[in-house]
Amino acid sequence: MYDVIVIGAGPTGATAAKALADSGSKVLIVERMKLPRYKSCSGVLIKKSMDLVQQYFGKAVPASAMCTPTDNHGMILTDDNGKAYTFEQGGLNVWRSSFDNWLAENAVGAGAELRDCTSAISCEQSTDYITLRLHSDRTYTEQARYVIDCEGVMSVIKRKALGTSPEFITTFQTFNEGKIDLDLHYFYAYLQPELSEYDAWFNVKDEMLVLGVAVRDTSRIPHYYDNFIRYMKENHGLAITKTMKQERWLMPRIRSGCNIDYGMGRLFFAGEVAGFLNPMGEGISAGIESGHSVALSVIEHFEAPASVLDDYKKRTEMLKVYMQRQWHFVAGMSKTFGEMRAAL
């Protein structure tokens, strides 16, 4: 019998597991992918993420997790009308595989048990514990007093528990050799509706030019990607000499009001699977903060599941307000996000 089983070894799960293990709880982390596991992501740590890592892990992000250019100077956001706004803020450029693995190693170092290549496929709640059905090379069960699902948008456990399917945004990006007339220390986001159904972006990782678009309709990826490449050539001197790789990923579509699924009974959700996601897909800071919050709620109210839920909501109240304000701000710059004006 574990005290807590954490599903997912990303920033959310690793943060929750470390806080729980630090308190003396018996913790198991299960991760469906082999670690270090890759995630398609800008890999830009904003200042808030860096501060949270320092606060919850007691150390700074190591150089081994970073890529070049190491320092990020902020975001340049282009609105519906093509007007660019610069938001200066110091940050770090990391590879998510290395960064996430470092966080997970810290959780293990605190005493958590970790099993990768292990999928959570169903759970059943009883009065005093949860039985979680897992699959690796075989199918078996583990029991815990609580389960914290931090698996992200593709969570099977949440889908079965709530009987709902989330709305997805599909991201498509390419890694390229070439050149461009932009300051490579910034992350660039473009909100013009002719370039994507969500946003388009450019950043650099280890001298590779990363260009991507996000859509609701995957059949429209070639149309928007070609438009974006053309736009970058005409406006920023993009010249691609070789495309190294391309990839797709999914993230949740956040709707007006920014509704959060906190959980029920002894099952709780944190990070993206709960609905914590800031504009432009910035989910690291929200994941770390919500993962730490739910862990503290479990620690403080271990014998009272209903109190865990109430406390978790209170601890993340300001996080949700922050998220709503961010979406409301972006809605003022792009008709694509117009419905988010009702978020406050």
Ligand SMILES: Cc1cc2nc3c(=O)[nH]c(=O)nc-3n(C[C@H](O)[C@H](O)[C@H](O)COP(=O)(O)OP(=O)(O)OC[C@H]3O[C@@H](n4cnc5c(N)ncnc54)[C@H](O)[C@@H]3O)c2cc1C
The other form holds:
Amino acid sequence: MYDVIVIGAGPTGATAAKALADSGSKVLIVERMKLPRYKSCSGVLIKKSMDLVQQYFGKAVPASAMCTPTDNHGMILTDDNGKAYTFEQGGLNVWRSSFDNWLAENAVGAGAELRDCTSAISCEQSTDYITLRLHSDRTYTEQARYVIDCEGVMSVIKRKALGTSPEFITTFQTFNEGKIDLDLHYFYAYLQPELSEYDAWFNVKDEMLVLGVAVRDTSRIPHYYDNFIRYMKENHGLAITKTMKQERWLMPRIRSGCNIDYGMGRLFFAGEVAGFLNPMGEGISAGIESGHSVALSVIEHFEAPASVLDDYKKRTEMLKVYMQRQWHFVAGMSKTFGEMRAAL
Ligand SMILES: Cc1cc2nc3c(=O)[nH]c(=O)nc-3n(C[C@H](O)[C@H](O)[C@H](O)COP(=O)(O)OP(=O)(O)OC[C@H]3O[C@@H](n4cnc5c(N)ncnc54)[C@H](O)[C@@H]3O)c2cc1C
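Structure of the form predicted together with the ligand, given the form predicted on its own:
Time for the whole complex; same chain goes first.
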């Protein structure tokens, strides 16, 4: 019997597991991929993420997790009308495979047990514990007093537990050799409706020019991507000599009000699967903060699941307000996010 099983070794799961292991809890992390695993991501750690890592892991992000240019100077956001706004902020540029793996190693260093190549496939709650069905080279079960579900956008366990189907945004990005007349230290987001159904973006990772669009209707990807490439050629001197890689991923679609699914009984959700995600897909800070919060709630109210839930909601109240304000802010810049004006 584990005290807690954490599903998913992303930033949310690793942070929750580290805090629980630090407190002396018997923790198991299950991760469906082989670690270090790939995660499609712009890999921008905003200052808030860096500060949270320092606070909860007691160390700075190591150079081995970074890619060039290592320093991110902030975001340049172009609104509906093509007007650019610069938001200066000292952040970092990381590869998620190395960064997430480093976080997970720290959780293991604190005493958490980690099983990668192991998927959680269902769970069943009893009065005093929860049984998790797992699949690796065989299917078997483990029991714990609590399960913290940090499975990100996939949300297999959450969908089964709540019986709901989440709405997604599909991201499409390419990694290219070439050149562009932009300061490579910034992350660029474009909100013009002719360039995407959500946002389009540009950033750099280890000399590769990354260009992406996000859509609700996947059949529209070629249309928006071509528009975006044309726009970047005309406005920023983009010249692609070779496309090395392209990839699709999903993000949860956050709706007005920023509803959060906290969990029920002995099963709690944290990070992206709970609905913690800031505009332009900034989710690492929200994952780390919510993962840490739910872990502290479990530690403090271990014998009373209902109190864990109440405490978790209280601890993440400010995080939710921060998220609502961020969405409200972008809603003021772009019609695409119009419905989020009512986020507060
Ligand atoms: C294109 C793109 C760009 C982004 N750029 C940024 C950015 O620059 N900065 C930023 O802060 N955020 C960014 N985000 C958002 C960020 O990636 C996520 O919000 C963040 O990864 C959420 O962390 P998490 O730990 O909750 O989930 P994840 O990082 O997705 O981790 C979940 C883990 O759970 C595992 N898992 C899933 N299901 C199961 C299961 N059933 N059993 C076991 N394991 C399971 C997965 O394999 C995964 O390792 C971006 C997202 C996308 C799609």
